[in-house]
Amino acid sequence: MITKEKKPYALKQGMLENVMRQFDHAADHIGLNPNIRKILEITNNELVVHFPVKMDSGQVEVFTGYRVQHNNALGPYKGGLRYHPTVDIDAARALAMWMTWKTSLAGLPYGGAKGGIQLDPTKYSDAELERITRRFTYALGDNIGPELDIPAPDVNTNPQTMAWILDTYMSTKAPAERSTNLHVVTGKPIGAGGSQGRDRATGYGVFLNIKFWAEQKKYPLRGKSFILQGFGNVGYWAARFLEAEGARMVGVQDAYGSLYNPLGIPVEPLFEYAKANRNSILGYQEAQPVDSGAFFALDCDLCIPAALGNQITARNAADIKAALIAEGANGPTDVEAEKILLHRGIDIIPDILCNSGGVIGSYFEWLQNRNGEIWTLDEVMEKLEKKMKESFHRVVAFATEKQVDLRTAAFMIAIQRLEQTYLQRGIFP
């Protein structure tokens, strides 16, 4: 058992309220059909499962898992599974709704879902996490499937988690059907049917959005400083690509604490240090520890929240010094904070656009599995950049045309696509 103490990010109240206010604001702007509004403001299905797992000690623990399926008008439900103490039904509802808007905005044939298990994975061994994951998969049963609901990695889950889910799910199928279920999850290891580039897709998408924004603003990234909350998969890759572009990371925060160095914190050495230090950045000698409560007030040009929801609030929004906030996490900025930031002239690239590289990469993996194809890394990255560029410029053009902020524009585009689908198909019966 791993017993290292940590302070998890506080998930402030109101994430569901936050996404509903964002939805209502955009729906009002487009004059959304009131009947379709009723459909989109609720979830289709909500699954809560309680399941026992034997620990290494021989004791049995009962875990609670969630899967919320918000909407599938555009295609199978799609969304991550996270392992975190803050996972509950309201968090899953909010995140599932964001996934619906994200997949719609990206023009993918997917709906939105989200879920996970309420636990702190640092308190369990790898063997225990494997048993927990496999038992959760079995409990979900046929509520997931390659043409129904396709999970993916999220906070504290990774390709290994997906491989366990895949193996467990396939083992419940008849032998002749198993190979046809390879695309039940995405974000798998390469050897288990994963796609080249899926590991970096979300972080690369965050970087691309910052790059497109900088090009549009004629704001060269070389020499610019950025702070990063969350040094997991998304944050690491976003930072790595920004550093390669000539920007420097001056501040970084993870669940254990925060570091600052105005001269820059090298990304790769910090990553190697964290890997050797049980995924903690604390103690890294090339930067000074700083108060985590004052992290967002650090001097920087760009700010990337890539951890959990509701991290930028009315309490800290006035302290932010960045010219841009690029949302690598889902729902990191609450509604009241956004009003303050926009009033101060700070641009925000919204989550459903900024971090959509992950679900686009997942779509590419799903397509390859479905069609029996294997794409090269260059092919994946080229397709991803093309798709992200189309989305970014569509949102910017729409925001300019309608005189709204980028988040409102992104939501309006996403909701209008769903509205058109319902109007064309009708409602059964």
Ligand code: NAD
Contents of the next structure:
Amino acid sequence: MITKEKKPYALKQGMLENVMRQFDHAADHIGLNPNIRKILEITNNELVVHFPVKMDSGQVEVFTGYRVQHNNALGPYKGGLRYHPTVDIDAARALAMWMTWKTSLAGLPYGGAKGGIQLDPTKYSDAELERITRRFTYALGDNIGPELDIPAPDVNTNPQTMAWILDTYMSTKAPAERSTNLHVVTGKPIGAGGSQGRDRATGYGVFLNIKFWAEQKKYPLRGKSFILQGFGNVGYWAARFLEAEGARMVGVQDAYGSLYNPLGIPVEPLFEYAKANRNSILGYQEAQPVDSGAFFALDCDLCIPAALGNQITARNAADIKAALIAEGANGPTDVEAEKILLHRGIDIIPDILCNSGGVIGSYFEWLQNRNGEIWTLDEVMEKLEKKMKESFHRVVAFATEKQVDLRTAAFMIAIQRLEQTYLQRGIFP
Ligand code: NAD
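To complete the pair, please output the form predicted in complex with the ligand; the form predicted on its own was given just before.
Okay, now the whole complex, with that chain kicking things off.
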């Protein structure tokens, strides 16, 4: 039997330990029903698949893919697919749990899942990545589905990856059923059934959270400086919206290196440079390279981690200069670092709130596919802003009322919604 003392997973240091400690802390605060705690602290389903793919050389490589479905009490499982060497069962469990809290907090009719493939995509050609993706989709089979489990892009996956998944999934269905499966993935290219605005939804949501925070603190964003870790989908769009608001990006880091320029690094030219430079910011001339180990200590007003988990730890938390950390990434700040930051009076907009624009945008895409509708960019952005604003103010008001930090408040709201669902529905049989 699983009890609070005996955890369902052997916790090694990492994202899983983090999310479990965050969950425990919030669950203690609300006095979560112990039976429901047992359900929520473990995942529903865990799928590990090994599948062969023919490489360009003619040789066969066997890959390992994961899909962890944490909870579906509120609706179909929802969450991204990540292609990265750090993907393993514990990473997928942790990220799936964060998805459950995120969708619950956002008030969406979804549960939480996550998965991916353990690989370094830079080592494969586009044709190989297509075959890897298609064979992975085939291996997942009917464990995903438009009303069961709906993947989306995450680190190193993109609209093209989603289009391959959709095409493979649809191709395995009878002809009459094919077009009823358009919503098996979200984050698709527009031509393949994607939604206007999904590309920028996560980054725009990060920006909106910063804007709402700044309005509340009477802290004008014009003239403020920010550092950004991760110049991919989330980071690029967040930086673009912040720059348009008058803030300047003084530091940026990606998987290849770090850049600094106290006068500001222009976002669009850097984006164009990286696109032409195999998605790397390294070598960009309008900024100077800096030691990646010292990145989070750079002088700035705002800090946006938008890459991987466990980047802000006890090792670098004391050096951070920013007044705010806006978590574009999932799990970028570990529990020990958070204690240090809160003690220092640094605000943190937690991942499950800060980057929830992505899954809200995905929900809009899913609804359009399901209902045969096509919304304009303005409609999508307006609806997104409305939802983000509600979420932000709900979390802030709850934190103030309960005298807790923003992450604990966000978790408490998310967990309470799930608790209520289980209490009303009961446990079968
Ligand atoms: P992406 O693949 O588009 O970009 C990732 C960026 O991070 C790249 O610039 C890459 O070079 C950089 N990076 C990778 N490893 C790094 C390292 N060790 N140090 C510094 N930089 C590194 O991915 P993304 O979709 O932008 O996702 C980024 C984060 O946001 C992830 O944590 C993801 O889970 C989270 N997130 C993404 C979405 C979404 O809609 N894409 C939604 C919610 C949350």
